[in-house]
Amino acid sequence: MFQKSGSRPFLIAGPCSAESEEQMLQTARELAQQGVDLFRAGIWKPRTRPGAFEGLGAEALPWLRKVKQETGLRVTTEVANAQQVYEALKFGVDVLWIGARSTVNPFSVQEIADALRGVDIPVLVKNPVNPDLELWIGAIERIRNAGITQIGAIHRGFSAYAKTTYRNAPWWEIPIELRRRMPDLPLLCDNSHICGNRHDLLEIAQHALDLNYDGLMTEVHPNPDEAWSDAKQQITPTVYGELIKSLNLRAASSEDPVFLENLENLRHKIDEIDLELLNLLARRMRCAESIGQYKQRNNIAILQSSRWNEVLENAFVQARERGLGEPFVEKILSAVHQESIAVQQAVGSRQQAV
């Protein structure tokens, strides 16, 4: 259900939260004209701290039903417990989504899954607040084990203590790994919650589509500045339409034989280079093992911080000359350094065992 059609992404849009029947209908009417696949609105809003607007609850569910009746749009809302599932189903909500604060808690997900047994309604699962792929996969598996056959994942970014450009750091490597491990699972991007602002929505949406995501979830409000929640990241239906039109829609693949042949040749070169890298890494670890043995014989500590700083500084100079970014090089070498430490620690453990 959530997969894109050709190069066109599956589109979910609507206000962060339901505020009034008029607000809901006005937004839905305008979005229906732009080919949106699913109308979203938060009925129950889990907030970080008490005192913030937490949604109108079941009072707003009739408005979602009216949106369906008047516009023909299918509708979706977030649920966080069994009672909310029952209420949403009673009012004919077409799709449910599980939010980041619920995904992080296996007990909450299992309660939702148990409430869904025997009801094969489509369910979307947002990534957990913290960057934990196993929690995300576990939540998806719990919903699947309840008999749900139409499941999708929503990437909405991850909380980080350090300030970043975005409200929630994208950490694209996590959804990329999710797709590798669950290749048939539709993957959508909640660009609103990643950005936390209106200005970067197009950039994040385009990045997601460039990575072959199946769709987008975007918050749309008729008067964003007056929204009761998440005002800074919402846009008007008109601006949303312009954003969708601005996207560069890429095809997932090509049948052009010339393209495929050239691509295969380039991939073969990549494979050869990867093999060279693996051989070099193996040589480096053997050298690290020898260093570990030498340190062990001379009773020298494994970690030498000054040497590590020297390695990084030299690498940054070499990286700049070769057009490589420092963050990339630091990430790679840090992983190599940690493995080298592990190899040297293993040397000490073996000698102690003897």
Given for the second form:
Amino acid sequence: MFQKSGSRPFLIAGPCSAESEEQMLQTARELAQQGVDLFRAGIWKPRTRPGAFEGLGAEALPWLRKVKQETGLRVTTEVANAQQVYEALKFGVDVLWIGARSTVNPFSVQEIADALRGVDIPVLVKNPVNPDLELWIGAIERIRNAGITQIGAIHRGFSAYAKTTYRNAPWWEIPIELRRRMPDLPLLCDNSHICGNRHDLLEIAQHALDLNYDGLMTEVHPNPDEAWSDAKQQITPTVYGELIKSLNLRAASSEDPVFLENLENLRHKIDEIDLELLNLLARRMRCAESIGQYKQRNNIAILQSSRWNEVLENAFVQARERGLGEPFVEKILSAVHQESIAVQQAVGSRQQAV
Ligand code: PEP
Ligand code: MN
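Same protein, the form predicted together with phosphoenolpyruvate (PEP) this time rather than the form predicted alone?
What follows is the entire complex, opening with the chain shown before.
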């Protein structure tokens, strides 16, 4: 259900929270004209601190049903416990989503899964708030084990203690690894909750599509500044329409034989270079082993921080000349350095064992 149609992503949009029947209908009518596939609205809102607007609850469910009847749009809302599942099903909600604060808790996910047994409704599972891929996969498995056949994952970013440009750090490597482990699972990007602001929505959505995500979930409100929750990140239906139009849509692959041949040649080069890199790394580790033995014979400490600083500083100079980014070079060399230390430690413990 959540797959692309051609190169067009599956589009989910609607307000962060349901506030009134009028707000819902007005937003939905405009979104229906823009070809949105699924209308979202939060009814039960998980808020970080007490006292914030916690959603209108079941009172808003008939409005979702009305959106469906009037516009023909399918509708979705967040559920966090069995009671909310039953209420949502009673009002004909088409798709349920599990929020980031529920995915993190296997008890909550299992309660939702048990409530869904015997009902094959599509379910979207957001990533947990913390960067733990196993929890995300575990939640997907619990829903799948309850007999749900249409499941999608939503990447909404991760909480970070350090301040980042975004409200929730995207850490793209985590959804990329999810894709590798579950290649058939549709993957969508909630650009609103990653960004936390309006200005970066396009950039994040485009990045997701460049990575071949299947769809987007975006918060849209008729009067964003007055929204009862997440005012800073919501956009009007008109701005949403412009955002979708300015996306550069890429096809997942091509049948063109010339394209395929050129790509094959480039990939062949990449494979050769990767092999060279592995040979070099193996050589470097053999050298680290010799150094380890030498230090061991002379009873010298393994870690020499002044030398490590020197290696990094030299590498940064060389990297700049070659057009390589410092953070990238630092990441690679840190990994190499850590492995060298481990190799040298292994030399030490082998000799102690003799
Ligand atoms: C939401 O979609 O409004 C929401 C609460 O999202 P998340 O679970 O990603 O914080
Ligand atoms: Mn929100």
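Here the rigid core means the biggest group of C-alpha atoms that line up within 1.5 Å when the two forms are laid on top of each other. Since this is a predicted model, take the numbers as computed values, not measurements. Numbering follows the first chain given and starts at 1.
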field: Chain position at the hinge linking the two rigid parts, options Gly92, Pro131, Arg320, Ser254, forms compared between the two forms
entry: Ser254
- line: Turn angle in degrees for the lesser rigid part against the greater between the two forms comes out at 6
